[in-house]
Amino acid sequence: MGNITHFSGKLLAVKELAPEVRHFVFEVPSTFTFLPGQYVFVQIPLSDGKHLKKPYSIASSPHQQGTLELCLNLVKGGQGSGYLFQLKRGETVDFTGPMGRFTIHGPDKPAIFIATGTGIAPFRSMISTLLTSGKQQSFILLAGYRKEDSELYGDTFRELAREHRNFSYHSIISQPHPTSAGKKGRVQLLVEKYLPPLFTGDIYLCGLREMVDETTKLLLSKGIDESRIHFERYD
């Protein structure tokens, strides 16, 4: 684990994934590591000189030496992602971190990933470590939208599932436009679908409470054990 530290980084890049969705690379300390799944806390200047701390998962894998990618959404009145949002290329952040302990658990073990949302970051970092690690266990990431243009990072998990027979990836839409032909429904809807029988390995779960709550809930009730659940609420 990386140890807790204060550093700067300078945006590098800015990419648009969905409507008020945001991707942010950031070129930080080479020094700088941390483990897959966990944050990093945004110093927000306010304007009577003091800070305010944001936590945004680290959507990045730490194979990646010498940057940071965050994705968050833009938050009505938030002044997070406000702050983040103006930002201009070539202007620089102050980071504190690595924090969390939502964290792989059983690298050796099947995992599924459950996220709605931007939820979706920490499971980028964690996939893409464990595939690169030349994991061959099985790991299946269950996401879930409210539109069609609200999918994150799809086009980068499609590509992973083709080149890597041992992870799939399932999207859902919950509010999908009247003649979309996708599945539609909740996440939970992909877990009633693809939780294997028997299944013997941990589960990830990242999004709002409600999601986070509800899949829990389902999870007990198909004979997961509470201690193999591993999960992060947004809210």
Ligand SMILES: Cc1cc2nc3c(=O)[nH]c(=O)nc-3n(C[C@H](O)[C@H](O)[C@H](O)COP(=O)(O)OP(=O)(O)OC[C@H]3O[C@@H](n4cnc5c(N)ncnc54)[C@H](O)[C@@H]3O)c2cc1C
Given for the second form:
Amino acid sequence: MGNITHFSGKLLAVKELAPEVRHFVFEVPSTFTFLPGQYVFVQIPLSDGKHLKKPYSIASSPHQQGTLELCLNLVKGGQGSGYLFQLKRGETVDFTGPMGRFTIHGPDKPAIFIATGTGIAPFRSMISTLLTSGKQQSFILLAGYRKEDSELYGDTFRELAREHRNFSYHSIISQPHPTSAGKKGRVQLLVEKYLPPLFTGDIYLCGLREMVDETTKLLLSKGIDESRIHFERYD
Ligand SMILES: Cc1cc2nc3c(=O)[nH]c(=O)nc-3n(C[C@H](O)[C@H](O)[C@H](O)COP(=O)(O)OP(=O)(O)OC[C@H]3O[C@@H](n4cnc5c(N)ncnc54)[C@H](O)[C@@H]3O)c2cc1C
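Could you present the same protein in the form predicted in complex with the named molecule, rather than the form predicted alone shown above?
First the chain shown before, then all remaining chains and molecules of the complex.
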């Protein structure tokens, strides 16, 4: 694991992924290292000269040395997300990190990753790292979004699923357009459908508390031992 350091990052690129959700690419010192699943604190300057720190999961793989990517949704009236959303290319941000224990626990065990919204960020890092390092066990990613246009990195995960027979990706929309033909429901429905019987691997959950708590209850009711459930709650 990388040592916790303070460093600054220059904003290289910003991409709109969905309404009010953006992908940020920062140039950071090449000495910055982390484990997939960890997060950084972003230092938010306040108008009274003070600072605030907000945590954001690292969405990129540690193999991309010298860059750090984040995936953020704009929270109405939010100081942290508001600050990052108004940044211009070339501006710098102060970071502290890496932080957190939400990392890959059993690198050789099958794993299921369950996310809602920007909770997908640490899984983008974990899954790309596991697949590019040639791991052969099965990985399943289940993602829930509100609307059709709020899916994040869908093309990337579909492409990875085409390239790697041991990886599958399923997403679901909770509030689809009335004319939509896609799957409707919450991510728990995907768990009911795709959790393999007698699953022996680890399960990783990331997103808002409500989803994490409800899905954990569901997994426990299906006989998954608590020690195999790992989670990161955003609120
Ligand atoms: C370990 C960790 C990693 C995180 N990683 C990410 C990440 O990768 N991407 C990301 O977008 N967020 C992430 N978050 C959430 C993030 O840290 C902030 O909480 C979020 O950006 C809101 O902060 P803010 O300063 O913009 O809003 P605040 O000023 O804190 O909040 C403004 C209002 O919005 C409400 N609110 C707070 N958070 C949310 C939310 N997430 N959704 C809806 N309403 C909210 C609050 O109750 C408050 O009323 C992470 C949180 C943790 C603990």
